[in-house]
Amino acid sequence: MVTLKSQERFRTDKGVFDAHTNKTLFDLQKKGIFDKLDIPLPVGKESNVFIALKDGKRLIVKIYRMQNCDFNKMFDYIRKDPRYEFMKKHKRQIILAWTQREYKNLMRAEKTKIKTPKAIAWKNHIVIEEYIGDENPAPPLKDKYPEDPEKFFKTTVNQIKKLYKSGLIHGDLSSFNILNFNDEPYFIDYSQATLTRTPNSMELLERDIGNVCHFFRKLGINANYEETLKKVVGKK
């Protein structure tokens, strides 16, 4: 049984390995999704992330915390998404829907052929996805600047455009959740991603583009916000 070993090695004060989480992890392991949890990664705002192993290959296991997440923030985001208009303000249901939503968004992003982790499995408050990196996880852009910032910026904008054309907006894009792997941008963390028909979708897109342009201007790139927005949405 993998979870006992994982609890002993990685027990935290965040209430991660409660009975519900243990059962969900066991169910996923029983289905052959992964063999064991291996290494904890830095704790996120709403989740704990681990590297897992499957036949010696690394995966990412993201466990949303049921007890101390920012439930009100989650509800504020998800209630605007047309896919979840039916949701009521019930903490457990919102967290489970939030996790499902991230999995669906990952699958949708993957179909656009942008560089992003492959969605592998989802159950309750746990998402399992492809590991990006080599011996070490790929670092976020904020920790590893690209060797060719102009090319990296253009690729990033093109990926935002592909998502937009597919009907999806990341909604939380920044140098924190764009990984730099082999000098290529990989988008991660799709929990706040939403459809372009969501009422506040343009506001989220504008924020994504603003964050990206601001970062690359610091690297000396002529990242004009208005021009970049036009490239993404296709307006002249």
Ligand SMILES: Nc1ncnc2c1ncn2[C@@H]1O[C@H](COP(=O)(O)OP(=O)(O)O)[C@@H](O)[C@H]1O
Contents of the next structure:
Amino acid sequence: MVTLKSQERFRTDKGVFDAHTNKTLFDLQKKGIFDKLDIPLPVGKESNVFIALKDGKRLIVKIYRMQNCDFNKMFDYIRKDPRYEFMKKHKRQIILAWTQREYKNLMRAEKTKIKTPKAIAWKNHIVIEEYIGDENPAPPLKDKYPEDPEKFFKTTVNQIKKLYKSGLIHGDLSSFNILNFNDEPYFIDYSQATLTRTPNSMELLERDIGNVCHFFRKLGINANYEETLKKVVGKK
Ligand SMILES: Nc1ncnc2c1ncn2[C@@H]1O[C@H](COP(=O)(O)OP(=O)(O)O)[C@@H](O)[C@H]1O
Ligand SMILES: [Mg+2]
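Now show me the form predicted together with the ligand, since the one above was the form predicted alone.
Following is the full complex, with the preceding chain placed first.
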């Protein structure tokens, strides 16, 4: 249950627990998706993320902050996605589609067998997914540099390639959205991921690869942008 006490503990997460959110969390609990929210993680760009418990096991609950989402930007992004080209510009509908899209993208990513959290459920503006970590959540790459950057970079590029071959581009890949768990890259946050057949998808792929190469060059890796792009889109 999201009890009053637990809500008080999360008071710092301003405005997350409005009536609509409470009702959605309650519905998810009633369906048995999770038992209770446990620990809030550092506030993200557009969402509040919590560790939740289900039969003592950890899960991730990601709640989009409807109050301060940039709907114009979201609408712009999502209507380019062929899956959502008939979207109308209604706030609730946009958020709903955004959340559903993240869930669908996660499922799609999972099928490629890359390292990524499993999608568990979604409702309204809330996505539930597998927790990546041990007693502590896996830190983002920006906070924990890999011990073997060469290998980490290679795996990252391979994962981008696997996604691309399956028709998906992450679209917001950076050291914020790659977790470093046991020196292996786990991709998270597919809210901007799109299909390769989306008109602007190459731009997103190029940006992802640019970000990744830039980061690893700082770690002393010979991460050449052109070569990496070729490797990702190449036949082999
Ligand atoms: N599956 C997960 N396992 C562990 N930590 C996670 C997971 N998903 C998100 N987090 C943590 O929550 C933060 C915000 O999540 P993210 O999906 O990137 O949201 P936002 O869209 O707000 O950036 C991440 O930087 C990461 O630290
Ligand atoms: Mg993020």
